[in-house]
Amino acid sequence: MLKKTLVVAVVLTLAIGLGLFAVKAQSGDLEVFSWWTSGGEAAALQALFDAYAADYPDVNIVNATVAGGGGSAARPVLQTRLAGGDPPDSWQIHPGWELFGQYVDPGYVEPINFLYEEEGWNDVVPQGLRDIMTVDGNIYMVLVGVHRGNGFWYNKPLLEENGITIGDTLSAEEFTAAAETLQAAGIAPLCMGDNGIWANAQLFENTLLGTVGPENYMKLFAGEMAWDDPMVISAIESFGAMQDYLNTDHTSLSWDQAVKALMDGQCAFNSMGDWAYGEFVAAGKVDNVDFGWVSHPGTAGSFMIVADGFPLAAGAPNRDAAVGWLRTLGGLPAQEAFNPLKGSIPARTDADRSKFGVYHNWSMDSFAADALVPSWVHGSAAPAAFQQTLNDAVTLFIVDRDAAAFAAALVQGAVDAGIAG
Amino acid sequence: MSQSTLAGAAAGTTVGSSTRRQRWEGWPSFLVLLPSLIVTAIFVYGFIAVTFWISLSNWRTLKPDTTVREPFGQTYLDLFAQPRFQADLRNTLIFTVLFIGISVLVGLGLAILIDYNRKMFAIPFFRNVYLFPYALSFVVTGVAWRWIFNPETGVNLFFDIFGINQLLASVGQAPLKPGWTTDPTVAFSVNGILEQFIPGAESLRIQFGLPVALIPVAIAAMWQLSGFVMAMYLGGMTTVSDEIREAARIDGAGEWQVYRRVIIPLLKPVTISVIIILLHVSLKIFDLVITMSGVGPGFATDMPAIFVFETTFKATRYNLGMAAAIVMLLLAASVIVPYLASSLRKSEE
């Protein structure tokens, strides 16, 4: 009996071996690593598929995915594959520094200049954009969608209540004087979920952007002004002074429950990506109704990038299939249907805006007209090394409030990562 | 990896107390054992070298540069000059105070009181009762345990069922609810006596005390690994005989000081085993800490493992992580090597 069960247990792990081999020696195929298995995403993910299989349909698509928030899991996946010379044709990726530092450097990917010529896209995607994908008047990859990072969502009942109207923007001073209010009426000013840290480091970046303007930012991560500048000082005393109007159950909750107890009226506002609308949404509330939203306090006139796209890996084991599948990524079609299921706006200026809502339609607006900025916590202002320098130094000062600790931490982390003057 | 190294040294006391003819007639055994030395060699004493050298590198991105950097050893003064790695030190050795301490006593408390009810019936399902959460992992004690000590919904609920909360309400207190995990503050700071001693302490900008935080972590590791602890005891008081224990009775001992004066001072060579393996537990914590409480507020229940985790692996600071893993292995090697070297002198004896 135990012999047999060995046998048939020996005889199971050749066949499954002998088939992932079949699968990848199978000619016609296109294999799509990423870490977009959640409803929203899966679906969007899916989207891409179906244009894709309505320009190829004779491919077979391989729809390689790893779960877990963030791609915790998947990345090493990822880093293992392309390490041991085994990559997927193409997978997710965020511009700027994690296009450069993790692809780019080490040869994973491989320029696809001639497919913005060829298609025109040179045209239609601007060049902020453009900026954050080209090494050496190399360009890495195709963009699909674009988040706005800088996001200030408010429960609008809950203001009318306490007297406090919203324009179209809100001014630093303007957000204090409603923090003040609402903090006297004994409502938590401020809606926080920074278990992970990253959404309260993203409350310094957007207050960080707000304080110092577009241009400053830039300059910061090019090493062209210090990390201690009285400017980045001033940033980081009044991200502590918003660390007074946090619900003080913050650290326990994650993003999305700070979206839910803004919606509940347990706090006025978050700041947040637009990936926070999709929540609003998907819990029936109205646009301008239930809820409203501005640019984060002083950073009207800047779009923070958070952006998703894909590479063509270099030595791609289906090669022409993988640039077939850019080159639908690229196209309207795919991006019309991408974008209104994941949230953002696709990574082009010509898109039908009748295909979006209102919040979608404000988004693009901005990303017409706003200076374009990357993100330094999802990745793209700068490597993954100062990326873990400002989550280690907020994870301090939240306790500490330290501004100049802070700002010395900051100092030697760029140092450390490579990116200071 | 510590139980390859036990069996070798095991390996390697047969042969050094043998004779010179009984090592000839012992070469079978010898090739028998070749492979797994060889593997042991590459995978374990090997793999450490490459860890130590890439310490010592300038990788730092995700491209591979193993060039020794200059200064030699920077990266070990980069690591401690960290506040976060400083954190990491104090709450090793705190949380490892702790989870040992109550999980000895727990688990010592829990196989007293088995042996001496061990002729009641139900006493094998309370013995697996005990034992149970041991077999559990590590990530769903912490996902369990989160929940429990999570201010809004856990056992704070029970101030408010209980009534503490509106007694305290009544004579105008603020209604008790501990931040558990989540609770920022460190207790019985140092700080003031290292400046005294220490030149530049000043300028530390981690509290050196005892983060509250991590209480509720050595809780709920107590709670998994104290029924282990048990039925080491247990195992350790089947071998004490009813004549021991008549002997201490007859000499006018009572139940307590039979236990107090003659069971457990028998138990000392458990108690040492016990200590150890829960201290290279305890060291190399990543898993329940992640999954229950990530790396807290200000670094309150941060752990060296998980900095070596997010340090290679998120910031692709190779150098760093290594350098962190090294140190880490110090800390258990600090540990292991004696114990190890003096169970092998016992064994020569």
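It should be emphasised that the depicted structure is a prediction, and the values quoted were computed from it without experimental measurement. Numbering follows the first chain given and starts at 1. What changes on going to the form predicted on its own:
- For the two-part rigid motion between these two forms, residue 312 is grouped with residue 133, each C-alpha going to the part with the better superposition fit.
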The other form holds:
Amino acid sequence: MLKKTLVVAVVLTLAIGLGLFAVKAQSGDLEVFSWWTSGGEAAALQALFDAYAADYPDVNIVNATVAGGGGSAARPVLQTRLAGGDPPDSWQIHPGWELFGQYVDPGYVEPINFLYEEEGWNDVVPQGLRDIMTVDGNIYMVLVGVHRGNGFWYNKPLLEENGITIGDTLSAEEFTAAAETLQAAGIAPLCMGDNGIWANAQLFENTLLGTVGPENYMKLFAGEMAWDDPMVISAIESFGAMQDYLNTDHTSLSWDQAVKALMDGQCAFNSMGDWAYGEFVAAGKVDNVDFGWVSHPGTAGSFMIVADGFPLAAGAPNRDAAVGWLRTLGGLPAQEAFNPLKGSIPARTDADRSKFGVYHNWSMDSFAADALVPSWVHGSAAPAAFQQTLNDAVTLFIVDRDAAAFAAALVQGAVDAGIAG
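Same protein, the form predicted on its own this time rather than the form predicted in complex with the partner chain?
Single chain only below; no partners, no other molecules.
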């Protein structure tokens, strides 16, 4: 009998090690908090829910979404809940300063090194991505996708009708020439939806990168270059010139409504991260037929990282289900289902590229070859206080067009946020 028991134990141990038995069954509710509510975002989020339901069919998913691009409305709600001891099981988050300052430092999240070790993710998630999720050797989130923030999208038939051809790259001068042609034809050159000011702030972020280049961009956030440097002033002035090319109703539109306006031919270009691609997919548009893309003017050779992922809440109401959620998110099936709909590329390096279209393969090539820089607007490059400084400075600049005041606000904001030299 003892011999038989030992044999069974060995067989079970081998089977578990080989993954022949499912991970511990889960049940109850799993609350997932995010701001993915637009057409493309909602479809991509549902793909994650479907993947999780396949792994854990007995868990009831509570989809706690709060509308508002970039998390502008969601984050205050989340912070109130966390401060009040009422966390969701997991929530949408960006790596870098946002993760560290808003969630790790206050103790709102648990380390999840064990998942990376058990699932072998250290071998398939690049070190550079793991670094912006790690504090003191502890990793705190699972990335589901990596967006390219410096996208410049265009309505291809509309440009062709107006004799405008876009090559592999686009300079600031080439954009200005195209914009003047479009404006003369009565077409708004640049689609914008900034009822959430972050979209216009992102236009500045991309313009800044295109003006100073990736090396100087990083020096700004390292305190090695002044925020009132002549190159920064030049970027502010270029950003101001772009305001003259916007659709007149931009303040009443959301970012995704601006993408729809582009698809409808109401305007021609849109500077936006490749979550815009998810809107094209949701609308049934075809790569390089209905729309095209290029790097934001001047930013070819750079990849602005806007990565999305989820942590494990400290004190999660259903910790087991939340751990299962993260296991699913880090797996290939979920990442290969989610990212084609969302516009991002997998955080894993072993995804099957044949499952992705023309744009995604272009983005994967860019990620592998180009200078990687973190987004300021989306919380990775700088503390939340400096992110708010940018939003406030952009809001005021749109009204007064005072480049010197804009730069002065950034200088003071960098000092206040502790990132000045």
